[in-house]
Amino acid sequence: MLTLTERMLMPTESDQHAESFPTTQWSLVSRAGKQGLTVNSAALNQLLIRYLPALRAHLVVTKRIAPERADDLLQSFVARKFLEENLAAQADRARGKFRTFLLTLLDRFVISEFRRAAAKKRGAERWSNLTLEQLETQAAGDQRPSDAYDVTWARQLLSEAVRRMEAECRSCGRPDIWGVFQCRVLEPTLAGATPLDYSEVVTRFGFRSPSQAANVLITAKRMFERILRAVVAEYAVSEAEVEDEIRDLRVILARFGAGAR
């Protein structure tokens, strides 16, 4: 039987045929939050399908707690944050990045049930690696998102941009688009694979010449900025952000690897 982490990770019709490019900032958070009585659950899946994987990196990775517990308070923090309290509706965009301002009520969720079965004798301390002290300690220092947490963000954020732009290129039947984009630009930098020389380009995809190749690769470059940023736009309050977060994006990327691997 799926877990709810599992059931909310799985794409949907919905997700498949979700707004390419927002109209509003922050449109996916304020999507996800309740319209009159109930939460719009698919746009509370795509936001889920955005961080849920880097929450439960963070948990493993930096609060050192067992999968197994990851994946439980996760359950329990989407049900009572998002669906009982309805977190998207409440969150304040004025108070900054929204994936830090979820990575911070997450910490405080995590504290908060170490001490609830630390009350009950549930032996809380084998949780994690850390003690309440120290978990403690982490969530009142540096703010700033873990690297477990940032490089899989990253990589969730890359894979929708790619996602998306998949289905353009195949909607708008351009799949020349999408080929010079994957062979010259995506694996070499997610795979570390050789770009695929412009000659053998030419004779996959049918151009005239390499340099119509060229040409078509700078559109495919172009086409994937402007649907990162489309990606980025959804829950970032400015444009400013949307440069800010691109920005952070690209730090990561050059910290820990093109790839984020």
Second form
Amino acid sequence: MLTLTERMLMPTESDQHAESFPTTQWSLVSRAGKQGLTVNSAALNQLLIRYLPALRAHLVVTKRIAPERADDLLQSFVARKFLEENLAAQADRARGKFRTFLLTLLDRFVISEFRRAAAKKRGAERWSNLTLEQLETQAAGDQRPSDAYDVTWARQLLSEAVRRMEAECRSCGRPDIWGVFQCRVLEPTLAGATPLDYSEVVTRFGFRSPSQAANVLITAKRMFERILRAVVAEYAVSEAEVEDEIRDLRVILARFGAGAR
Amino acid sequence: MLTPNIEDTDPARLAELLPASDREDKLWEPEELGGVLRHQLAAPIEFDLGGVYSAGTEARPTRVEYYLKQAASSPGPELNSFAELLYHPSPPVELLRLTKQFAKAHRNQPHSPLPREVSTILYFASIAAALVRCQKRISELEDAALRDGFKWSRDQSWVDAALRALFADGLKLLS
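Next up, the form predicted together with its partner chain in place of the form predicted alone?
Let's see the whole complex now, leading with the same chain.
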């Protein structure tokens, strides 16, 4: 039997149209919440599913909840908060970014589940190494997301952008753009590989000259940036917030990377 | 060819995939900046300058055509691309002004398709060309600021020899 998450991840007919879910915008959610309107819940759920690994990292690393229990909690969170309850009704832009808003919702949900389990004497104390009081204190305190959450969020964001870039290159019949992006940007950046020499790029992709190869690389970089911004724009309300979010995640990744070494 | 796994990559490396808002990032390697610059210099003036004008200048899109036709009817080398404009022995100063505006607009635009470094080179190259070839000053920048700009432009490893010579000539004319 498929789990709820697996069922939600399966594409629906509407999902198969074009580039996933262009109608999912946090601004739409916010507006719908204020006006009492309904939103495209399937699209919203898909947005949530993309960033579930970040929420899971938050539960496991920051809240010190056992991985299996974290999965169960997330299943319930998705089912109750996003399927049964109307997320739009809870949306309030005054609460800040979507990334932070989601975390606040999850923290509250975890505390209420913790209390419920404790009341039923189902051994809530085994969920986490933290006590209920510690969880409450954490939730009431600084709401700045943890590094584990932010870093996982950024990974999901970049994975989605890379996935869409590859799909777009293939759908428009330009595997050369994807290939050049892979060997000149992705592999050197992600794996520390030496960028493929332009003369080799020319041979591999059948370009006329190294300058043509350089131009294709420029196109690829611009394309990636455009797609990346589009992925962020699905949960940001303005161009300024897209900019802010990218800058924020970049700083977090750089800091975490430096700290991890 | 397998794409490296983002899940396993050091976050610091991932940060390099996210564009910096000030554009002063490592997105462009020197050889790539050189490639973009060559591409821009080979681009037709008429196409890029066609839409550039502002309240402070008399030039309008039709004026670009006018200056190009005037240049075409005069003896001298062809004038179609930015490179031909910058290296022309007597380029129309209005076109150099428009080039400066075009470069400045791209330099100030966060999402410009032109890397900031390239638009900066084009900006100072148009000023240097007006100074050197037409003995006209098309910038209100003071000599000290122009000198810094010309020197910075001249010293970029990805700038070609002809442009470097133009910046060097421009530097000689500054006090």
